[in-house]
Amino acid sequence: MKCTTVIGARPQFIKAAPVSRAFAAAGIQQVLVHTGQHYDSKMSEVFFRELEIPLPQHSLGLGGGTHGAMTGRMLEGIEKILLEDRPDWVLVFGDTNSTLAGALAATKLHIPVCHVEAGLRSWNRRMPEEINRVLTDHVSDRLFCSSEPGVENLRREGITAGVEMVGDVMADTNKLAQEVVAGRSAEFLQTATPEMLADEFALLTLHRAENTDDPVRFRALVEQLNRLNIRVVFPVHPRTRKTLEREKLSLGDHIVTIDPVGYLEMVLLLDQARLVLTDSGGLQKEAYWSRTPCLTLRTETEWVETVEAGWNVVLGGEVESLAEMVDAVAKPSSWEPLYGDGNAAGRIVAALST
C-alpha cells in the first residue's frame, strides 16, 4: 500500500511525525508532499529535524499570496504528483489551504481521502480554516476524529460512514516531546531566550487572519497587550510582523519578541510559562498537555473540551477585557487526559491497512 501525505504548515508537521513513524513500522510506503505553505526555515525545516520526519519527496514551495491563489497553485501541483504516483490513499491533516488542496486534488482523481482531525467546528464561516475543514470532511472517505464532539459534529452534517474516534495525533507527538525535553536542562531554554527568565512570563502567539487582517481588532489587541502587568514572550509569526509594521504599532518593553521557535523549544516555553495567550488552535491543546492555563484570543474555539475543563478561556469580542482576564487566570486544581492515550497514529494506520 502507498499513501501520499500532504503537509504545509507547522501544526501539520507536528501531526505528521507519529503517523510517519507508524507507517514505517507497518511497512507502508509513504510519499510526503510539502506544499511550502510555511516557507520560513524557522517555521518549517526545523520541525523536520526536531521531530525526525522523513524529508519530503516533493517540495512545492507554494507559500504566499491570497487564499484562492495559494490553494489553486497547490491544487495544480499536488494533482501532477498524484497523476504520476497513483497512491492508494491521500492523507491530509487539519484545516489549512494545503489540507483542502490535497483533498480536492485526490477526490477529483477518485483517490480515497483520509482526513486526520476531522469534525472540528468553530461555527464561524468567516474563518478560512472553517471553510477548509468543512469542505475537506465532505469529500473524505475516512474521517479520524480527535474527540467525541468531532464525531457528533459530523453526524449532524450527515457524515457517518468512515468516521472513527482515534484520539489526537498531537497527543502522540507531545508524549514523545515531553520525554525528550525532560532530559534537557534549563540551560537550553536560557541559551535560546535569556531575556525572559528574570520573571514569570506569559507566552504569546498571534497570527490568525481574523486578528491580523482586522485593523480595528488587531490594534485593540496590541493596546491591551501593552497594558499587561506580566512579562510576555512573543515568537512573532512573519504575517504578524508585517501587520505590526503596516499599522505602525509598537510593543511595550515588557513584551520580548523572538523569532519563531522549533517544536521542542515551544514545549519548553509552554512548560515554563504561567499562562498562554494565543489564537492558534494547536497551541491551545499543547498548553493543556503542559498544564498551563490558556487565554484564547478569538471569539470561539474548536477545542471546547479545554474550556469545559477550566484550562482555557475564550476572549470573545470584547477585546478591552483582555488585561482584566489575564489578571484573573488561575490554574485549575484538576487535570485529566482529553484527547486519547497518545496512540492515535497506530489506530489510524491500522484502520487504513484493513
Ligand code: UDP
Contents of the next structure:
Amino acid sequence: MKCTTVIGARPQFIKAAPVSRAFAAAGIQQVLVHTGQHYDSKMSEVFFRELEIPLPQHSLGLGGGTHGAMTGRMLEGIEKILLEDRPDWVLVFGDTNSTLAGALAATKLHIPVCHVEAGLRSWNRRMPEEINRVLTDHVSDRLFCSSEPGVENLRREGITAGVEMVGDVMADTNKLAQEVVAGRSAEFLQTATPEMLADEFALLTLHRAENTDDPVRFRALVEQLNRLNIRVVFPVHPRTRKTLEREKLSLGDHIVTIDPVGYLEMVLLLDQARLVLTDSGGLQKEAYWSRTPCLTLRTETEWVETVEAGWNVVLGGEVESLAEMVDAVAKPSSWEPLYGDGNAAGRIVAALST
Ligand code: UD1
Ligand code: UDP
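Having seen the form predicted on its own, please provide the structure of the form predicted together with this ligand.
Every component of the complex follows; first up is the chain already shown.
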C-alpha cells in the first residue's frame, strides 16, 4: 500500500507527526507532500525537527496569495505528483487550503481520500476553514473523527459510510510532548525567557481571518487586550504581525510579543500559563490537556466538549466584555480525558491497512 500525505500549515505538521510514525512502524510506504502554505522556519521546519517528521519527498513552495490563487496553485502541483505516483490513498488533515487542494486533486483522479479530523463544524460558513472541511468531508472515502459530535455532524449531512471515531491525533502528539517536557523547563525555552514566565501570565495566540481580517473587531480586541491586568505572552503569527503593522496598532507593555515557538516550548507555555487566550483550534484542546482554562476569542467553537467541561469559554461577538471575562476565568475542579487516549494514529493506520 502506498499513501500520499498532503500537509502544508503548522497544525498539519503537528497532526501528521504521529501518523507518519505509525506508518513507519507498520512498514507502510508514505509519500509526504508539503505544499509550502507555511514556509518560515518557525512555522514549518522547527516542527519537522522537533517531532521527527520525515522530510517531505515533494516541497511545492506554494504559500501566499488569496484563497483561490493559493488553492489553485496547490491543486495543480499536487495533481502532477499524484499522476506520477498513483498512490492507493491520499491523506489530508484538518481544514486548511492545503487540505482542500489535496482532497480535490485526489478525488478528481479517483484516488480514495482519507480525511483526518473529519466532521468538525462551526456552522459558520464565513470561515474559510468551514468551507474547506465541509467540501473535504464530502469527497472523502474514509473519515476519521476526533470525537462523537464529528460523527453526528457527518450523519446530519448524510455521510455515514467510511466514518470512524478514532480520537484526536493531536492528543497523540500532545501526550508524547508532555512526556518529553515533564519536569523540565529552561532547556525548551528558545524564544520565551524564564523572566517572561516568572509571574502569573496569560498565553495569547491570535491569527484567524475572522479576527485579523476584520479591522473593527481586530482593533477592539487589541484595545481590550491592552486593558488586561495580567502579563501576556504572545507568540505572534506572521499574519497577525502584518495586521498589527498595517493597522498601526501598538500593544501595551504588559504584552510581551515573541516569534512563533516550537511545539515543546508551546506545551511548556500552556502548562505554566494561568489562562489561554486564543482563536486557534488546536490551542483550545491543548489548553484542556494542560489543565489550563481557555477563553476562546471567537464567536463559536468546534471543540464544544471543552466548553461543556467548563474549561473553555467563548468570547462571542461582544469584544468589550473580554477584560471582564478574563477576570472571571477560574479553574474548574473536575477534569476528565477528552479526545482519545493518544493512539488515534495507530487506529487510522490499522484501518487503512485492512
Ligand atoms: C492558515 C489556515 C488556518 C490555520 C492557520 C494555522 C487556511 C484558509 N487557513 O491560516 O485555518 O488556523 O493556517 O496557522 O488555510 N505567512 C508568513 N509566513 C508563513 C506563513 C504565513 O509570512 O510561514 C503570512 C503570509 O503573509 C500569508 C499569511 O501569513 O499570506 C497568511 O497565511 P495563510 O497560510 O494564507 O493563512 P493562515 O492565517 O496562516
Ligand atoms: N503552535 C506552536 N507554536 C506557536 C503557535 C501554535 O507550536 O507559536 C501550535 C499549537 O500548539 C497547535 C498548533 O500550533 O498545536 C495550532 O496551530 P494554529 O493555531 O496555527 O492553527 P489552528 O489550530 O488554529 O488551525
